[in-house]
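Just the one chain here, laid out as structure tokens, in the form predicted alone.
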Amino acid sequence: MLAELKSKLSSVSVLRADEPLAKRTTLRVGGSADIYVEPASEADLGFVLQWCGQRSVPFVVLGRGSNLLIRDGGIRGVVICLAQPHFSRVEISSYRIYCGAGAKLKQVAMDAKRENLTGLEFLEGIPGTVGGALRMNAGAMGSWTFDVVESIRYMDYAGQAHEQEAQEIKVEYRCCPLLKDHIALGAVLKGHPASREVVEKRMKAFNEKRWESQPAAPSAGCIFKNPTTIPAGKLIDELGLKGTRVGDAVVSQEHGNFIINDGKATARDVLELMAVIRKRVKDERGIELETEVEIIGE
């Protein structure tokens, strides 16, 4: 199966079997992918999608692996990562930032700063890619990804590319429904001219705020969605759950809604710790916590 797929892709595409995925997630847990592929172009990506469709092979798109928990059994089928140069470019013209889905958000923010553009500073602290941020409508510091999106380019599962203005796309809290069954290829983001001093000051303030309240240890970001009545982190803190441990999975002391990997945590450790938190919150406050982190694999 691998040889057949390899024969159809360009020579610069990356294709591997039994690829360990823990190193490709910010939480550093999870099993392996049956097949791992980094397409070199939209044409290669389109072929992989058609190949999977024709053979009923499941696939998953992986960015930087933040906001993601891969189970210890790994992922059956194909894992697609848009890490090749074609998908990770960032180009700026006037106040528009043209970026591929594989571009790191930190790079986008730093490139915008270099061009004296403000409005993108909040992206710098989100440990993901443009594609993941679009799919999740990722947010930080009171701003959301789609606040700064002008248009997106995406591909359907038949391998056809499309473009759409952001104002025509429905977005929700932590979700862009369109990208649940389409793959983001890139986006045009918009900034606003400002002095270098203003941009650097905003970025510095956001950095300080983030590191005051978030752990530096490996994590997947916020584990649970915020209930309507109270932030999840505050709720977990009030119940005295900070420091609670299952194996090497630990509720962060810095932020109650983060679970950190304190060494050699497994996905099972993390899932069991999540269950402990949810039960305690349900029993003592009557609140059903919903997971924000995406859980995939076997």
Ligand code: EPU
Contents of the next structure:
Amino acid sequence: MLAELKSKLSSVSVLRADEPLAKRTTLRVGGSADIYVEPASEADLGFVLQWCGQRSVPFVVLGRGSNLLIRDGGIRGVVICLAQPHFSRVEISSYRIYCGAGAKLKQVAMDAKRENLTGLEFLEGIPGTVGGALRMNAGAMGSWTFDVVESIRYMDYAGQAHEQEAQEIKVEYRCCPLLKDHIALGAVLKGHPASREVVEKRMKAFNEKRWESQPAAPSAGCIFKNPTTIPAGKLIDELGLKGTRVGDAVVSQEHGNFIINDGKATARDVLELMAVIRKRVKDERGIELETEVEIIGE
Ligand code: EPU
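Having gone through the form predicted alone, I am curious about the other one (the form predicted together with the named molecule); can you provide its structure?
Below is the entire complex, every chain and molecule, led by the chain shown above.
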């Protein structure tokens, strides 16, 4: 099966079987992918999608794995990672930033700073890729991704590429529904000219806020979406759940909405701990916490 797929792709594309995925997530848990592909071009990505479609092989796209909980049994089918140079480029012209879906948000923020563009500083602390941030409409420090998007380029599951202006795209808190069944290829982001001092000051302030309120240990960021009535972290903190442990999965002391991997946590530990939190929150406050991290695999 692998050989057949390989024969359709250019020699630069990466293709491997039984690829361990824990190291590709920030939480560092989860099993292996049956097939792992890093397509070198849009054409190769299109071939992979068509191949999967024709054979009913499931696939998922992996970004930096920073908002992801992969179950211990791993992922059947194909895991696609847009890590090759074609997808990870960042180019700036005037106030526009052209970035591939595989580009790291930190790099986008740094490149914008180098060109004295403001508005993108909040991206610096999000440990994800542009594609993941678009799909999740990731946010921090009072901004979310689509605040700075001018247009996006994406592919449908038949391998056809499309482009769309941001104002035509429906987005929600932590979700871009269009990208739930399409793959982000890249985006044009926009910044505003500013002095270097202004950009540096904003970035430093965001950075400090993050370091004082969020853990440095391996995690998947915030585990639950914020309910409309109270931030999930505050709620979990108020219920005295910080430090609660299942195996090596622990509710962070720094921020109640983070679960950290304190060594050798498994996905099962993390899922059990999430269930403990959800039950306490439901029993004591009547609130149904909604998961923010994406949970995939067997
Ligand atoms: N709080 C507590 N105890 C805690 C955590 C927070 O009392 O353990 C209080 C804080 O003092 C503050 C309020 O809760 O008054 C909100 O906390 P914070 O400013 O940390 O923001 P958040 O709503 O918990 C959101 C995003 C984060 C993002 C931060 C900073 C969600 C689910 N989370 O957290 O995003 O980094 O704002 O802008 O929307 C992520 O999505 O993975 C993520 C980390």
